[in-house]
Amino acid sequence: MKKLFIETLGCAMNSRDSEHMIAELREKDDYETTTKLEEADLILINTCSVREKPVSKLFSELGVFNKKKKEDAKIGVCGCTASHLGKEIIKRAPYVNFVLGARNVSKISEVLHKDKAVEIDINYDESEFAFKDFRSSPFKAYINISMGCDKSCTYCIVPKTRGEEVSIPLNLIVNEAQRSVDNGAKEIFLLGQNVNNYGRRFSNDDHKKVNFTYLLRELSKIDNLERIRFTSPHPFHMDDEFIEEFANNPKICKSMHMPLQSGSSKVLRDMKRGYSKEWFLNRVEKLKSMCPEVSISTDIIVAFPGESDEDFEETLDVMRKVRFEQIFSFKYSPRPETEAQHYTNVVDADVASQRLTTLQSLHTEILDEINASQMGKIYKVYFEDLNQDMYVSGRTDNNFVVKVKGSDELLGQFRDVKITAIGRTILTGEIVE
């Protein structure tokens, strides 16, 4: 069989578009992964744009790829940046010899075969196509149940490299799931841009109207599906029903990730975000009042244009209230063809610095104090990582990494875990037997 080298940057949904370019290129080409890119017939590097760096670290490790790669090796560029970059990549790096999209995934095997290829429509709709199955692990299966995205963020370039929103129909997501835990996934993750946006639109104006809500209660129906977890849910669609779903059915995992972006309404209303800094706490002290236990991860961006002292301190203030047990934070970074890449009240560079510091630090004195509250307590962990300093680790329902000293018969098990030490990113603890 013929080697494939593929490097994935980005998102859960890029780590899916992978799986299924591997699963497409096995069947229809016999290709094989292989970790080795000096030995590869195909080096595929599957991009994201949602960030300035990703992009620029495109062009440096495709120079690195073409050094090392064998003589006759192809590269290919995929994903939102090959949405957005198009031809550029090849006029840039002329020994590339495709480029395919983050919309025209289930084409990889046709632009393999046409050099200098370019397939980059934003408008094609792959939600119908039966992909072919591949997980990277058999413990947990990753599920597409939309593609794209109606949001206007000001600030997000999603839209322009992955297209409008369509939701994959629910019978193919069933089928799914229900071959994965077939195949012994006991846990499944539902990907989508708003996944509680689900069922807005579907390429078949027949196809029954259903809601984020009906989906999560189709799937729990799966005999021996133990897990479901999804990402990411929008602030502005999570009504009660969703909410009360989330809390009730214990088939969902009670960790909830919640993108604020900011906590200044005037900065969410300059952002588009459709909510308000009084909805968003609203809405945790729904989801904290029916499921105590949630963990809640965000979101945060530092110096959106026109963000005062003022704003940030709002941004701080909902920390101290959510008390998020992650968050991920960054500087705003402008991104072509958005509209705040246009803004000109910029914020000053060492200003946003030091507010992300600051937020940084914030969020290590409320992690600290989340971490010790863990120590003796007892949780159900789902076994999926063997790692190389003979422990293995696996998630808690409400997301916490624990790990054990363990071998690979623990993979794929539940187990009761004591928690035992306690770490900024991962708890250890003893199996109670």
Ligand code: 5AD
The other form holds:
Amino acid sequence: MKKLFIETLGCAMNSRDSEHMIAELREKDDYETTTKLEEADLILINTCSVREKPVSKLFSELGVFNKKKKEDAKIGVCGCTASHLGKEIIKRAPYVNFVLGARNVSKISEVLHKDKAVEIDINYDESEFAFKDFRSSPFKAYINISMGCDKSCTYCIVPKTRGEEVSIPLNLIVNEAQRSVDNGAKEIFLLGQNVNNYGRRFSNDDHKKVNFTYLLRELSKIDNLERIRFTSPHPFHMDDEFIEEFANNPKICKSMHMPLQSGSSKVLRDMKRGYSKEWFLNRVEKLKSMCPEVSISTDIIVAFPGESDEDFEETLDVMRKVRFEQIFSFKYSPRPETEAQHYTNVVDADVASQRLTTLQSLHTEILDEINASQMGKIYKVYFEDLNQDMYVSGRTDNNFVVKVKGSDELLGQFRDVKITAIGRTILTGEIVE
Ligand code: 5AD
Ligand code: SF4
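Counterpart to the form predicted alone, namely the form predicted together with this ligand:
Next comes the full complex, and the chain you just saw is listed first.
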């Protein structure tokens, strides 16, 4: 068998795209994966373009890969940066053999055999939806439910790299979920840029028009499927029906990602997010009142053009009110082909760094309090990972990572666990049943 080295950057959708490419290459071209670059016959970088840093890193990394690789090994650049830079990549790094966009990963076997191929068209080809069943974890199945994004957030490059939003037909998703459960997964993780906008557009009119709540109900009918997670929902589409289904459906894990981006209604308007601070807080209140055990995570961008000290204070205010269990926080990074790249009221770089530090320290304080209050609680944990130090770890329904002493016999199993020690990123416990 030939050897494939694959590096995956970016989000869960990219990870799923990588699984699909691995499966295609295994089936059609007899590849198996390796973690050693030097022995690879094919090197793939599945890239992210959401911020500038990973894009500039790509070219330095390509140079290193080119030096280290076997003489006749091929290099392919895939994913979002491939979509966005296209043939520019081969211009800047002529040793790259092919470029394959995020929306074209199904074509990996085709481009592999065409030197200097650049495949980045965005279309509604339904063969793109038929993702292979290969999965990097036997316990959890990542399943795409839509591709692309129809929003026009002024900072975001994704609509350009992943194209218009198209929902994958309900029956394909349900069948894929059923097959993964038949193969032993007890959890599915639904993926899309705006999952709760599911049903917005299908590739043709024959497909049943249903919304995300309906999809969740259909999936939860699958026997032996115990947990359903999803990312990312959009706060704008969090209507009452969706929140009620989330709270009342026992198979849906009580962990919600709510990308805030900013707590200032003015900045949210400039970002074209489609909701205000008040709407966001109103949705959180509804969610917490219906589902007190919910844990909420978020994404925040600091120092968006025009963000004043007062605007930033509003973000801190939302942080204190919501008390997010997890935050992913970023300094604003101007991206090509976005509206905000032309905004001139740029925030000073030192102020941006200071705001990021302030935000992250506030979150650490909140997290320490949340974690401390977990001591002695009993949670059902689904064990997924064997750690090197004789510990096995997994997640609670509301997404805390918990480890217990144990062996691989626990993998794929649910156990009730009492929390006995607190760490910042992982809790330790003992099995009580
Ligand atoms: N600058 C900084 N962060 C960004 N994100 C998206 N675009 C940008 C940008 N231009 C962040 C958002 C998004 C997450 C995936 O990345 O917070 O939710
Ligand atoms: Fe994922 Fe967005 Fe990065 Fe593409 S640009 S890999 S969609 S986070």
